[in-house]
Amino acid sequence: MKNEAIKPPADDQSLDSKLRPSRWDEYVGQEKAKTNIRLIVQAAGKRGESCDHILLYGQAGLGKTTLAHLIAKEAGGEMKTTTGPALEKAGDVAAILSNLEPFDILFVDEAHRINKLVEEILYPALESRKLHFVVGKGPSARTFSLDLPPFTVIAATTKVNLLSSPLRSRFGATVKLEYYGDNDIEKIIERSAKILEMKISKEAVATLARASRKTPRTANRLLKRARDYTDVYENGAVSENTVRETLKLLDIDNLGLEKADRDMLKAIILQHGGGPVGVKTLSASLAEDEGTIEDVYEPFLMSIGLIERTPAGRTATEKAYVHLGIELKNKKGLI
């Protein structure tokens, strides 16, 4: 028998690019931040110039870096892309900034990361479009500066309190992305499904919504773990038993809950009476960082009021002992 050349599979990196919306009309939620970007984009456009620099912020996931690419669509200009922590020395950012071309759009991902010392470089070719470098050093060295192109800055990051105030203050717009109701949630997952020619019932898109943590970017997750269960198991139509049998797997729970934010609300619960707890003693309970437990586990549990943060610590709410199952008199002022 012949043998049939088999062709392989697409990796998840390309999926996720074929799942990212290019329209503003794919693009699902954020309605306000939407109207803020583009009002300021096709000004810009009719007055031929380039837009406002814009600060994207909000959890991981929440498609910074898919409301980048929609506007350089938009506003017709090229996107080059880097990351904070590869802006290391002035050299870097000279480089960059001395070759983009008019109307390019420089995305900076994870941008609360930048050196201190190289964003020194960059507020003037902010503020004034100007790099300013030093050739030589001690007395022979020489000062230069050097006209850059009308170009626009789109930074994103998850802690937007740690930029500097001089490098926040430089940019012409602020945007948060909130996260996602259920039902935008819904029409994203219908969405990738159409996308990845799935055929999922809408009890199933139902139960995915709910466990995808308000994120497209893990209802995407979910979704293609939910096709690799059927793919493997069924070879149907994703059903609502076969994404709970896809969560019981990767032990997720009808909240989206992880086993580490499990982890999280019994240390609280059960080690420390409910709270109030620091997070330095949470820490050392669940020997996990610190920067993990605030930037990772804490704004969802908080979004959802299983947690709250006071001035003495973290608290369950009561809504967490009912979650997991836990008696109300374990509580501290509840009973």
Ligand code: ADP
The other form holds:
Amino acid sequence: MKNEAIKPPADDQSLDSKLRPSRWDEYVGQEKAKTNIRLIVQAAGKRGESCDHILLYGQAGLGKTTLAHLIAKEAGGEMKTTTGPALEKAGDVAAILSNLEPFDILFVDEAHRINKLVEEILYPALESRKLHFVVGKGPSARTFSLDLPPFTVIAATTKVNLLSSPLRSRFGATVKLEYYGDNDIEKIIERSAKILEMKISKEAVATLARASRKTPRTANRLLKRARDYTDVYENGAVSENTVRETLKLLDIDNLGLEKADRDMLKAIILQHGGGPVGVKTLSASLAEDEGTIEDVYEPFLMSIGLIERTPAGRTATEKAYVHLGIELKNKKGLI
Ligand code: ADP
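Other form of same protein, the form predicted together with the named molecule, not the form predicted on its own:
Below, the chain from earlier opens the complete complex, with every other chain and molecule after it.
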């Protein structure tokens, strides 16, 4: 039976899957997360058991899906992929769970969007590997229980606080992925350049890394754009100048800020005296969805110290004024 909630596997030949690390030693950085996860997987392997369910959280593009693939490979199972919103009905999740083979990994992306009905089915499945379902309605309804094979759920989310606490407590380990340091991003770019058979100077790698929002997916995306630029205009190695021209075309500045990030900073500074300003007000000023502000712009701007979050709202830091070349004199609280 075709299950709509299971996504087809990505085309193996696609560039992105070529760049995805397929061995632990290729997975750069995140040492703490890697050590924790490998311990869990190896211990389970030694005991001949399936490994505990794992909840991964962190911003988009930091490597959650990649980790799930690595775990599946080490556990010797197949990885089946779905997403929280794709699991609409209890029947969707029951169909997926009952088709799992021993040691399979079920990767559930956007786990914070799993609805209550589906959660109810998941609790016994996660806890005791049982699927309870009801057949019929009213007084003649009967409850059946199906034993599931040993399997592991790896859930990924960018918003761990939105997961209900009963669901969160069903995971044996909760692992946070952090933004990457420039050195690690440089290593990722160098590795990707090698796979793509590109020549790239050290300076070009460093400039690309600084503009990559501390995120491997962004680093790979910018590297591919720099490759396009070189292939069309230069035909040779990717130089620092090529990278600068590429970033200029993409309207990305030296800190990796895109126009939307700069617009948000300018709105805080120029329209709201540097803050504090609440997300609702900002959303109205920018005509931008609150969720996008909170999930995409804010975490990165905070991570590089351009905004701060206070109980009263977001404020722009002095560094933000300097970066945008705006005088501090209009900042609230300054005489
Ligand atoms: P997420 O699931 O968190 O959104 P992904 O696992 O899809 O992120 O990662 C996006 C891309 O970034 C991957 O295809 C991979 O090429 C690259 N990547 C992510 N993490 C790493 C890492 N630690 N080392 C090398 N490449 C990475």
